[in-house]
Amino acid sequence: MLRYLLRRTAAAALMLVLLSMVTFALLRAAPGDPIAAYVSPTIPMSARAIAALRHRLGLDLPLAEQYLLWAWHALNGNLGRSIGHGEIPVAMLIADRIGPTVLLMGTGILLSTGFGVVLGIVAAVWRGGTLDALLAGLGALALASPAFLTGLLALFLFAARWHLLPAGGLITPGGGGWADVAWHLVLPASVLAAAQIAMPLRYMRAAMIESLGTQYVRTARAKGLSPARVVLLHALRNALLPVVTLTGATIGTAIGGAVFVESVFDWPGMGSLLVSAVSARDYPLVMGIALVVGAFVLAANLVTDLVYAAVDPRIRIA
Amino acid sequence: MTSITRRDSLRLASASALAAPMILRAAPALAATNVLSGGFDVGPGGLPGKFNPLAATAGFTWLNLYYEPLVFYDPTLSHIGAGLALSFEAAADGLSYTFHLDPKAKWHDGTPFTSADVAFTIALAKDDKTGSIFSASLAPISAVEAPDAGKAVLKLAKPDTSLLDVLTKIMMLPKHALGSMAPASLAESAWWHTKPIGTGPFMFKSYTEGQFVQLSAFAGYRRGAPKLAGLVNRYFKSTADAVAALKAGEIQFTYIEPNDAKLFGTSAHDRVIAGASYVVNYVGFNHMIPLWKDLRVRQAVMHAIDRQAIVTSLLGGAATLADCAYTTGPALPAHLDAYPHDPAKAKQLLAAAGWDRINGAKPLPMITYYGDPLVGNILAAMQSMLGQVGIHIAPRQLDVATYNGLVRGAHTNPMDFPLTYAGAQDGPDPGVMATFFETNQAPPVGANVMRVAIPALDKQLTAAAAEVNDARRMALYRQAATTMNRELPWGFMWVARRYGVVADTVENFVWTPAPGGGGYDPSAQLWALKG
């Protein structure tokens, strides 16, 4: 166990190395730079204005000693100083929104896994009725509707129209608190659910109609044990098993999806941090980002093998 | 153990849809009273995150609030006048400007402002180690002189009829809180975000990462204490969020996009504010290139876009067209050729430029940094007015980077951007046009990025930002607008009208929709809540 889990955390460090060198080659090859991103198109800078600021930033060094100069300060732990945020420093800045990004994403994922689960369990034991073809549409509909239009969506009616939810963020300025954090998280973490739970749901159903028609299903049903102790303590179990998997990987798509969400609600998690990065051409901050992701994707992968093989006993990891 | 059934389940999803806005509504409501929110980073005037006033290009709307220039333009923009300077006056030959303070201003801190924070201040700003974007047009001061406490004195080296306009966006800092920093150091300081002061009628109080500021009032504010107790600046990623919290009754200002304003416009509970951007957009003729160099290829352009159409459909008519860089104001001439749309006369002006023989139908790229819907209609109505002419436009959205990145880049092909679609300010003093036409401003100096090399504007404008008598220089400056309108460096376009909604309960509210978000003085003192 010791020895996979050292296997596995040296290759998630490689892939981080290369994700950096990357992350870092794309960003360079896109069109124009924090400089370009930063003058102001009425305010004219002075040639010399711009020099000092360019070698103020390190950016008129070459390439590849600004990528060895961030490698060797991100292994200290430092990675630097956002350009378009006010030159706070990056590490700062992620730790504020990382902890939106996953309450965000922890909470649509739980939603959207678990109502999955419940729906996919209640499509498969009615399968081929009214409800089971509602939740085929409805699933349908949840995939294909992307998550900023719904987001807008809901916006618009529970926010702009009906006053029930608030218009976005994370907080009430003077108010603050769990309670207040929660009221904010509802109208966010339900869209993204909804744009997840399509995947939860038919592989639920799926499992679940399979483990249904199995040989020990049948003996329990013959034993004379309830439907609802049959479905819940034997099929379940082994229907659960796809389901964790895709959990597992459902976890990069949810930051994608995050990005759109955060940005539609204004929640200042790391998905909206990383747009106004991008556009703002702030390298040390779309680095330390992408470090950070990825790093929390490589850790989710590790975490879902040892829970797959928690509750899959025939599974061994070696 | 008893069975689901189907009743059950929908049953129990009846009773939770059902408690959901019971649960919703029991949630907390808005904390602080006599608290005005608003999003006043919303917009093109906005700068959100950005806390350093020697850095900032916008966002003057909010730092406006607790940090004060030495002079203000008044809500109409019309008029340069008194800030933490109650008066100034300008020596004869333009080589000095003595400005005296006020005796009541005093830092949040108590501590009295005075002609050493000037002094201090402007070196800050002509300083490039601080990240000042400043320092350009801060150049002509030689020396800054403070004979005593309540007045300090600007030297020129140069007469520069500019300079005010420059000084409205100058915030005053304390050199007692400063001073004792590295001028390398103050762009990374956390000063900015974490414990600045200011004169202005609000004081800081604390900054949420990513969400919004919050200001409380300075009762020792030389004008008076303010109303409201406090401010909240919220942050928003685009203009139909804040919109959304404005109708939620979440804050009670926001910029808003054209279309809400007709929208809010027969709204009982709302105020709709609107004024002129002061952004002259323009179709740019890339001068690096041949194409443009016949000034008939030029005119053509101008016939063959119906700007009347463009601003009465698309714009809903909330846009002066522009026949020159200026719209309104004294550097405006009387009579200019206003270029009505006219096909034909634009296909014969093409047919004598020899157009078949320069370009033909090979498709042109038309770059622009404005990634909305509503210039993706223009662009595509230019297209199509202009593919009837027999000049094909490919037009492409891209980001302000990327856009900066290919019309700044020293070692960019000029056929990259032969025509642009941008904005340029052009006001309130129309000394700001040097920087997009005078030769000398070409990048990375200026911001003369279509590259126009016309002499006799290069003289007009010069002149008439050394001359410092004012009926004098603006006649110059109507010069300098008619070569405008008759050499066309760039196709002239229109002027758009900006807007701003603040709710009815709002008292005594000043904004208007000046070029980075300010300049002019709120009066915010005299804010006030209904009720």
Contents of the next structure:
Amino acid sequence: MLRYLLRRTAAAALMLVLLSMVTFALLRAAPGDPIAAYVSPTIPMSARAIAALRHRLGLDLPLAEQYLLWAWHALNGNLGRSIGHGEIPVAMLIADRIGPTVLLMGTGILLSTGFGVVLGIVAAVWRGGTLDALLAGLGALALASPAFLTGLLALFLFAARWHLLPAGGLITPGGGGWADVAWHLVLPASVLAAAQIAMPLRYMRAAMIESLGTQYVRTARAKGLSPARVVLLHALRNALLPVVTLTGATIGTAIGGAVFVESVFDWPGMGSLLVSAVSARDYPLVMGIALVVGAFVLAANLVTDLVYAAVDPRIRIA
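For the form predicted on its own instead of the form predicted in complex with the partner chain, what are the coordinates?
Since only the chain itself is given, any partners or molecules it might have are not part of what comes next.
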């Protein structure tokens, strides 16, 4: 198990380095001069002043040296200073926004996985019927609906038209407390969960159908066990293994959905921060967010692999 852990950790570290290299290269290959983000269009600067600023920022170095310099600072905990937020350290900006994003993503993934597992069991037990067809249609609709479109529709119905839930933000102005945060979380987390629910539903349905057809399940039925006992205590245990792997894989897609959901509902997380950073061509902030998000996704997948290996010994033996 230790050797498996070391191998997976080394692979995750290598993937994080490759991700940072690709992101850095893509930002530098984007149209326009990076120095333009540091120069105000309303304040004229001489060519000598611009050259001095370029030298101070290291933008006159070869691309490989620029990346190595950034990587060295990142290893020491220095992600640079934001261009569009008054030279505030990037690490400080990310630290302020990471909590709301983790809260939103965690709640959305918990809801989508929980409801997806339950609905997948229902669809498998009553497969071929009207309920199975209805759930399959709802899953396909959720899979085909973009998160921003679902978010706008939910915002119009539940906030603007029916006034049932807050329109956005993390807390009510002048309010606060966990109850207020939870009330504001309902709508964006539900939208994020709706965008993610199709995959666990489909995986759970397929795994349960396979599990219900195994010999040990037929034996349990022959012994006279109740249908609920057969499904929940015998078939469900092995059917959950694919869902464990899927949960780790959905974190990456949940981050992509969170970008749109946070923008629609004005949620003060890393997704909305990334959108503003890209719009302002805030290169240090974009690199910092990409590094943190990449590390988070890789860590989540590593934990998922370890849980799967602990549940199924064949994985770590292979």
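Take the two forms, find the largest set of C-alpha atoms that superpose within 1.5 Å, and that set is the rigid core. Numbering follows the first chain given and starts at 1. Bear in mind the structure is a predicted one, so any value in this text is a computation, not a measurement.
Given a superposition on the rigid core, I'd like a yes or no on whether residue 266 shifts its C-alpha by 2 Å or more between the two forms. Moves: no, less than 2 Å.
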